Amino acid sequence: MKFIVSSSQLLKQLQVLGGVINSSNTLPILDNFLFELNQNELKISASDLETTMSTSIEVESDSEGSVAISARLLLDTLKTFPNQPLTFKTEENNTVEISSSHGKYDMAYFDGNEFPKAVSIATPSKTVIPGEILATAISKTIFAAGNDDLRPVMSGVFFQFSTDSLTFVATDAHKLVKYSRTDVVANDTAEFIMPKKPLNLLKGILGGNESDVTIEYNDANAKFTFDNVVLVCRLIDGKYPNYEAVIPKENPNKLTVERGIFLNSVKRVSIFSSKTTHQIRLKMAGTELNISAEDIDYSNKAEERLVCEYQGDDMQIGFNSRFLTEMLSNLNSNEVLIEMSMPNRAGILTPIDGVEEGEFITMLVMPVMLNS
């Protein structure tokens, strides 16, 4: 097989696919990119068995065939070329010869038939989402997903599709984010849990993408198709916890504060908090919000006062500053509303402005017990 391709175009596609490949694979073939040539269409794939991603580019060729080439070697070589046409040609002794304007390079290849095939999804349900909306939904939720191997269902993002809205939820039992859209709907009701790795890959490619993403899914797998990219991944098996049950409904104490000022204040004060609990204390009274932290072991202490709007009883509540910082950083609004009921019940953060029509974001953060 022989084809001619632009070096920069090939590199761009391979860098996207490179994110699929693990640093240590159980099967040596998975350290390679699979090249499948069909006349002037070249399909390139990468897989880690759980996730398989492929992309197609146009090349100059009139041959067919499939080979697997070392991903690391190919990426390292392509990064050094200025943009130019490269000629790939398979030789007798299981090597691919790459010719550039500077010289020739030989790389060993494996037979493409040894490469694991992507799963085909039997009788899938289908939903179409604009790429930009999916990218936003992923980036607004994925940071809240857990890393606990003992609770795999919490290590992904829960997709909940219905005929009146699409909802994406992530939680690690300390914080929870629920992102809903009522301006995009599905034909049928469906629920599944997506692992983090394929979501991070999608987020990277979809940012600012105008095209629609077609999602096909069944009980075991999901397939995302857009532009010239196809991503197939295995879903996380298990039942997602009933997240609605942990969102407190009655929250009489309402704090409205400017997000940027509050975020900077939390970041500053948290430097003085305990390195084990990262605890900061919020004290609300009238129009004043007092933020403080103390590390008793090292006699470090900080306190700031902010002007806020507060309705409710005077109260003190403790939060993990890292969770609060992550949540505030993930919102685009100028002002946030924090609703609370008691110092031992979760606080709810919602943006007051900066959301699109049909977009709803609810963030929940569990309190930390205050040591008085």
The other form holds:
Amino acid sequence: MKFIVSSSQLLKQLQVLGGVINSSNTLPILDNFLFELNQNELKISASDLETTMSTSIEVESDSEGSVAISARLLLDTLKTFPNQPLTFKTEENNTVEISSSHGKYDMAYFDGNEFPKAVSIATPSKTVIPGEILATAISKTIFAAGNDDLRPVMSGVFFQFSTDSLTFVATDAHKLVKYSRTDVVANDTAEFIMPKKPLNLLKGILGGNESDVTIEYNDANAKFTFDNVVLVCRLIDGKYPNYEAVIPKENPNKLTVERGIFLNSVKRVSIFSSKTTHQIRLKMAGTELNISAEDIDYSNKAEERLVCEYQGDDMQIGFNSRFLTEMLSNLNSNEVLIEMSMPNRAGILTPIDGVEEGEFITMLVMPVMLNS
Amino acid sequence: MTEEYTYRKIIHVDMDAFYASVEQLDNPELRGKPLAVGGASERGVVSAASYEARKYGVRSAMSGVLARKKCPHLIFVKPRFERYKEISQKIRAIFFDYTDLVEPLSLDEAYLDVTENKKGNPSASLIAKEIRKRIADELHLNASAGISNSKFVAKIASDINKPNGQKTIPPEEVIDFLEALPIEKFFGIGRVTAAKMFNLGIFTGKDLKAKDEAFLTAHFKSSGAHYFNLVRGNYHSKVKPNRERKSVAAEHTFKTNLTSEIFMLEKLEQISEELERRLSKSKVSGKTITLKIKYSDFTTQTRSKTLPFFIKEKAVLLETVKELLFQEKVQNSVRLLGISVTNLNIHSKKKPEKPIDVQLKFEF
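Since the structure above is the form predicted alone, I would like to see how the form predicted in complex with the partner chain looks, so please show that one next.
The complete assembly is shown below, putting the previous chain first.
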């Protein structure tokens, strides 16, 4: 097997695929990229058994073959080259020889048949989403997903497809984001939980991508296909919590503030908050929003006042400032509406402007109960 | 440690038919007549009965209707708590002449630790006698007393020669006394626990003593260890002059029994409001909310929930209570609803005084 490829074009593909490979693998073959050559088409794959991703590039060749080559060695070498054609050629002693304008490099390879095959999805359902929308849905939700191994369902993003909308939900039991689109729909209703890792990979490649993504799924696996990329991954098994039930229905206290100003205040005040709870206190009365924090251990204390629009009873409520910061940073609107009912009930954040037609974002954050 | 307690001298003073006696004292025409304080209204409950009324079987906490059935010529009077409080303070003033270690249990009961007393009198029995005499001379009321080396035994002893008597259980007799004591007389063992004990073949202190700690813990959970120590005379809670508040509660008995949850909710809202007022007056908040439901047949049910944080707001109280109410269908028509808050934040003050903030979670 022999092919000639542009070094920078190859590196670009390998860097994307490199994200799939775990830093330590029990199965040594998983430290490799799989190269499958079929005349002018070179398909490169990487896998961690849960997720397998492949891309195809055009090369100059008239041979066929399948080899697995060390990812580390290849990436480290390619990074150092200025763009130039590279010749890959398998030798008799189970090595691949790469020839560049600078010299020759030999590395051992495994037989491509040893590389685990990506699962094929039996009787899949299919939905097509514009790449940009999928990328937005992922980046709006993924930060809210949990890391708790005890509740694996909450470590992923819940995809809820129906014939009138697509909904994406993530929560770690403290905060929750629900992102819906009514301008993109599925042919059938379907629900599945996507793990974070493949979503982060997709988010990375899809940003600014205008092509459509075809999602095929059954109850165990999902496959994302777009451009020259195919990503197949195992879904998280289990039942997603009934998130609708925790969204408070009656929220008489409504606070409207300028997002940027509020975010800056929260960031500044939180510097003075307790290092363990990161708790800040919001006090609403009339048209004034008072934001304060205190770290009793170090006698640090801060207080700011903002003008806001507020309807409802005077109230005070505590939040973890890190959650608030994450959520506010993840919105793009100029103004944000925060709806609350009681100091022990979730606050609901929604953007007032800056959303597209058919785009809906709801963020929930559970308060910190104040004891003073 | 135990050595030190063996020499404690504790007096439990219990006023005889306190509210009724005060009424008889203030209204000479009531003297010698069967009298019940409270319970006059159709739905009322007797809060105290005079000894004349007790002969007919009238007891406190009995419904007014039943009391009248037992004693048709029973006289009902409205309670005047202000007056009882006033007298109670006079009684306490007498106690303070002997010791500062006075732990009031209610208006008419208190523990006194007279191990070291202001009169330098080594005999607790004589002090008790003197206190009772002073109460009789100065306030014209009768009191009974129990004297022993622990609060628990003193309390049981005060009942033995009631009314207008006293009983001393010296330390060396405590063990025998407890062994002979019927199980239902143990302070803290109520009707339900007593029935459970009977089923296990425990009828007296001696039977209780025959069981090992593991057995008792298995049957009575954390109380098991308490009973185990109790019957061995190893219960030595100190007399606490500043009795900490353990709970704040509010309740309401209805003119007509309620059958619909909708009406109950309305009442619970009023009770929550009252409770919020009481909590803010005492400047406390608590974690455990208990809903008390007394049915028309006088059986009482309690349902409680402990929150991860302290609350005092009416809205949160009501919300929790609502949840408790709907947790299980009410079995019968309801005559009384009550809400109490325990696990108060004053107790956690023993730890360094630092606010405990709790990050709440979604209830998935």
